[in-house]
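One chain comes next, on its own, written as structure tokens: the form predicted alone.
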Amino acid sequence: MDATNTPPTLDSENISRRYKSSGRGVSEVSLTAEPGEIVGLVGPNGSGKSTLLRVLSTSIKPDSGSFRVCGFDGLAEKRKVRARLGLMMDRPTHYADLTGHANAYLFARSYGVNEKKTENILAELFEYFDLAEYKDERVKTYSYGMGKKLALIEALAHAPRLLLLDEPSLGLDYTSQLAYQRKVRGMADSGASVLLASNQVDEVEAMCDRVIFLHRGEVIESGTPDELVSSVGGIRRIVASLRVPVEYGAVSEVPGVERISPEGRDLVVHCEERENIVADVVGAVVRSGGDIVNLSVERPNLADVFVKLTGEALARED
């Protein structure tokens, strides 16, 4: 698909919403996933994605702004936008005490595929996900893993010119990840827009041709993988795993660290390149009574560039 000649799939422009609960503003988002594009979507809990993504399928409103989908108006046309999308939300409902077979086959027929190309897709899928021997049991039987998988199934079934993932890989082994992410590299290779909410750094530089950074509801950032981690060339990311948190002051004296992210019991040390900064952290960790179970030194990911945008780590609970 040439996206030179031919609508974007998806085009937004100055989507708000209004957070009522948290007591925060009108917050806008403006984007575009070109056919063939993968847009990831990245930001800590509360950011908006999954509010984003409701938007854009329809079922939420906007307080104002508009969006398009493969030419269609998303607030005067949802049918025809409805029936060029799939989506999986990071929490997917089913009809528990139907089977799973059942339950996709009921979201394929409603998006118009015929029964035979249905059953012919299903069992394409069931097989490729790993659910063939469980397609004839009840959903309130699956575990979580399984009912991601089935979520998928169902996004996948009518071959969607948009895709919206809402954190899609949590609760998939990495067997199963792997597979997602195959399938969802062919359904962008076909021409598909994908636009994939996920704080999973490795998975997003992975798969994802564009990143958009969302904070408190608005874009701070956007760019390829590459040019975003390159924008904290020169520093070096240190993850201490301590046995229990400690206090930590010393380590930001250690001259070369410009910021330290605590992730759980994981001390996260940005520095700058220079010899013998591990062994300066480490020792000043170890001053502070800091008991460390592992340690690795690696090169700046998507997480250090929202430090460094925000002062804030991006896997923080809201």
Given for the second form:
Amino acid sequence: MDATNTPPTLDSENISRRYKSSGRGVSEVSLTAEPGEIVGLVGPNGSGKSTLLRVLSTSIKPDSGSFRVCGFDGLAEKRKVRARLGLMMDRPTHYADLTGHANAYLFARSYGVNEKKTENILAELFEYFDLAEYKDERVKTYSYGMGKKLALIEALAHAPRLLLLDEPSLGLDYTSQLAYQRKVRGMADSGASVLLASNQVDEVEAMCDRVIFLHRGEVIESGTPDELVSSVGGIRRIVASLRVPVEYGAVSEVPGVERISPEGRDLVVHCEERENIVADVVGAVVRSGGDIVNLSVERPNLADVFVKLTGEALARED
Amino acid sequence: MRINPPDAYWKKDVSLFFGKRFALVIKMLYPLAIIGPVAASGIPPEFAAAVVGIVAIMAGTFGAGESLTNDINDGILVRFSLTPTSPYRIVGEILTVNAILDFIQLLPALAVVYLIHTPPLAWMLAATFAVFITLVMANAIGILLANFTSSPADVLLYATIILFPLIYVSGFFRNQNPEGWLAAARDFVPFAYMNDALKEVFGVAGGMSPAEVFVLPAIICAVVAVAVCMTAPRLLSPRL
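Given the form predicted alone, state the structure of the form predicted in complex with its partner chain.
After this comes the whole thing, all chains and molecules, with the earlier chain placed first.
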């Protein structure tokens, strides 16, 4: 791929869109997605991810700013832009009284795919996503996860140049998540660009070439996953799985411990990198009465970046 | 021509219409159940015509408005509008296919009326056409209402508020021969032409010719249909 000669699939400049009712939305967001690139959009709930995708999908107009998809103006050439987009919204919607196949067929044909190609590609995708057995059943009998898979099929069937995915793996079983990740990576390898909004930071870290963090509608950081993870320095996570949850006040007094978050029976301790800190944390947990049944020490990941960035953003607001 | 699986929006509606058999039977029977006894009874022709007319108007308005708001609320219509299909075409298809499907529902009942009353062919054709135009107009009102509310219940309420004056002006009730501004307003309401044609079918001669029933309401209806299609970008945008 010669990035110097190939124009970006998506090029947006200073997009702003605020909802009058809530004041939420996005402000001055500029981003690009090169051919073959998977760009992750990460941020807390209400940070503007879905709003940005709505604007880029031509569903709503921005208050200001502009964007181009494959060189076409997203505001003036909507139909040309739409023809190049593959969309998957966070809440899958279908015609409940039509079969899964009929829904996917209607969408593929509406994107201009011919009859024979539609049948072939749908057969392949229904098989790939393990829905072939249910393709002739009405969608109202589908589970939430099956509906999500059908939405993915509808997003992919016309081989879009730009995929806009909003929480695509939410509700998918583990096998289906892997299948979807492989398929999306395959599409990117064949030149499509992907903008993936997700709160599944491990998925974003695994899939994305570049990640953009949004907070209260503004871009607060962007970079490759490696660059972002490096930025959190030596912070590591110690995850202690306990037989029963305990009060963990003593752990927070250990020098170097920055933050503790209980997740069910797991105690997730974010701490600085220093000698003996694992032993000190484990000792504090044991002194607190914790019966450790499993222990893992993890390198910093995108989840730590997420916590750090949102924490810093909140601190700035204070 | 293959309807299922659908490769166009209108085929989706046709597929759904014929796909639910029990609902289809009910849809086909209820106009017959209301209009059949009226046609066979000896009630005054103007009231028999009013019953047929009101069934047509209600079926058209409530059907399109309610199903449209459901699809808008569900998000599926907004999702579909993000395909390269022109939004004007989508709304045009919604309007046309709903009117035709409503017309199919009313055809057996109209056939019963014609069998019992054996009107002249010209009036039979004029009345049939006027009923279809009324259905287009009623569906256009339903679609227009869906622009202003996302609640199917509100559609029913607003439709009632809009339809009753129109029905009144059309001379369905006791104002059979309006004068002054009411007479002028009546000329612009396609329901009035259907009412006149149906009265002819039921045996009351009016002052209108079959040609007038074909031409004037068709022009009015075409203008309204185009106006409704122009609301497509608003209608198909997400309700935020």
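Not measured: the values here are computed from a predicted model. By rigid core we mean the largest C-alpha set that fits within 1.5 Å across both forms. Residue numbers count along the first chain shown, from 1.
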item	value
Did residue 63 shift 2 Å or more between these two forms, C-alpha, core superposed	no
CA of residue 45, rigid core aligned, shift of 2 Å or more between these two forms	no
Yes/no, residue 290 Cα shift of 2 Å or more between these two forms with rigid core fixed	yes
